[in-house]
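In the block that follows, a single chain appears as structure tokens, in the form predicted alone.
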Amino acid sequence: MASCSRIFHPTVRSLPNCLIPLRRSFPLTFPSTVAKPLSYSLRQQQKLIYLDSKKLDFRAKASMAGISAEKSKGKVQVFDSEEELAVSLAKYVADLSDKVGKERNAFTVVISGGSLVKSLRKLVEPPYIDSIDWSIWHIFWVDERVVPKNNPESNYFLAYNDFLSKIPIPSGHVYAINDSLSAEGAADDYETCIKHLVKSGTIGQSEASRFPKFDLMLLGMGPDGHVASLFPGHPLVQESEKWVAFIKDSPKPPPERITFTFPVINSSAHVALVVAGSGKADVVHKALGDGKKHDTLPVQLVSPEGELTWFLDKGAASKI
């Protein structure tokens, strides 16, 4: 069986593809704009208390093989404009990153596509890219698409040009899909990789469900209500064994996808869900309870061992 060292060569094949450092170079500048101080409006102020007060203790009712629907609480936060909801997110990562660099050797962050890795542009600015520990960052996806990782549609190429490519994380901590491999052979082997991980103690496992407990989950949300690349009424959302799955005809182009499983979100010790844009306010109501009845959002069984935080902005939050 192959086993997973804290050297990494490119000539090793015996490792998962994703145990390969991703031969690139990082800037030894950095943007100097400083990030602006968070404040609230009495009005946000207020709107704040009352979700607080909510407690949003709710649950969502459905039927699925050894996941339980039942929402934990969760804190939510609304900001005035979706540039105050980025300046908090960072201080929340940046605070997570202290707090658990602190404890051990390795923070595990687990991140998605779409406009998630432009809310978190103010890591890339002081005081935070330089003032934390980026040696201990662990990259991870919490969904691919099976396209080359110099495809616009690439997760990883989002992510490079905008986040990875302007902070000094070392390059065998960034841990891409191998693209050369089928969607099925490409969830196999990413699952490999996790599993060597956990067996090496880089991440974490859950005592409960003995699936890798990441320390911080990042995740985005679509229109539908889709988190990773678990779509409503899509079977996946019912798997509850694997770590990796792969989909072959996601809804959303393009059609071939790795995902993580729901069992493995939930394991999570912090999940941060960001969603911003009125466009999702219909979504984020459901979400959230509305009190009515309505078929059961894969957002909705986002409900983590470890804490659930909700970044919205006042788009997004404009319904509930």
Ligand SMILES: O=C1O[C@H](COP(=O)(O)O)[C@@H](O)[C@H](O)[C@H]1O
Given for the second form:
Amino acid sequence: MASCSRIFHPTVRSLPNCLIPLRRSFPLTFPSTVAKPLSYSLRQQQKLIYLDSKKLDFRAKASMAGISAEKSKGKVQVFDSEEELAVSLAKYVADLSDKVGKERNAFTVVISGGSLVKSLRKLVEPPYIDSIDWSIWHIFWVDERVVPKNNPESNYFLAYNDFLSKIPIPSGHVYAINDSLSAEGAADDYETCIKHLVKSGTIGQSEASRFPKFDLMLLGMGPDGHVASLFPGHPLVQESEKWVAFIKDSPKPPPERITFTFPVINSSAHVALVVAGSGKADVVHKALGDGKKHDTLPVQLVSPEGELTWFLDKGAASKI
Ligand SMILES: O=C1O[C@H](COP(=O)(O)O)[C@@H](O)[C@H](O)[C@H]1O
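Given the form predicted alone above, produce the structure of the same protein in the form predicted in complex with the ligand.
Below, the chain from earlier opens the complete complex, with every other chain and molecule after it.
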């Protein structure tokens, strides 16, 4: 078994039990390439806007990563605040965990680093901390910086402090990279580890692509439209064979990282793209089709076999 596969937490403690009417509170216009909102749902403290993103302008270069633009699909949800986004995201994840748990005894969850982790905070509070069957969870990283696990730049470090240390996930179900290896070595090691887990049936496998099929990927997006460590204009965006790749010239520090490739991301059963804050409004607008011609952003190549759901707060959605 590759060395990535067992992270024993110091102590993962089991925590004790410790529709508003739709208001248009921000400008809401849709570029001509975007379908009109299909439906509006009224839910407690949430404003949800569903767009049929099949119709979004994701065409150019989509075939690079084996994606057909026609296959692109998704639901875009906009919340009045990041707090409401976090509440809804927790319900979405918990419902999925329940559903998958009824079908098999493993729920494979891939997380990113960055701001995504903060948006998971409602999962570690009641009711979810008590209602979720954490014993079936298996956690992976869509990308990781090649730094020691106790370095504040490490995605593991961030997730451990804000999420993993607060959930009763079994030791050995947290698959961090081997931080004693080089970037090349860590990517190979992580891929070997994933292959073992596919072989043993813990991780599913896409019948269509033969790439691993994770139950859920929780992805953030950078202000340049990058997802995982797949950056605009970087050749790794076009990687079509490797499951896990390494990068030594990341435009965002630290430069050395490993990352799942698009074929892995796009073989997922569910992908949630979680984006908050007005600092990302321009790129969200671009990603969802601003009606202008520009190079395809990595985030526009996220087109899973399963479901794609965007979770945006009002700030991030303020230009769409
Ligand atoms: O470097 C990274 O950046 C992205 C985006 O981070 P955010 O803080 O802007 O949300 C993140 O998704 C990725 O995992 C991370 O390595």
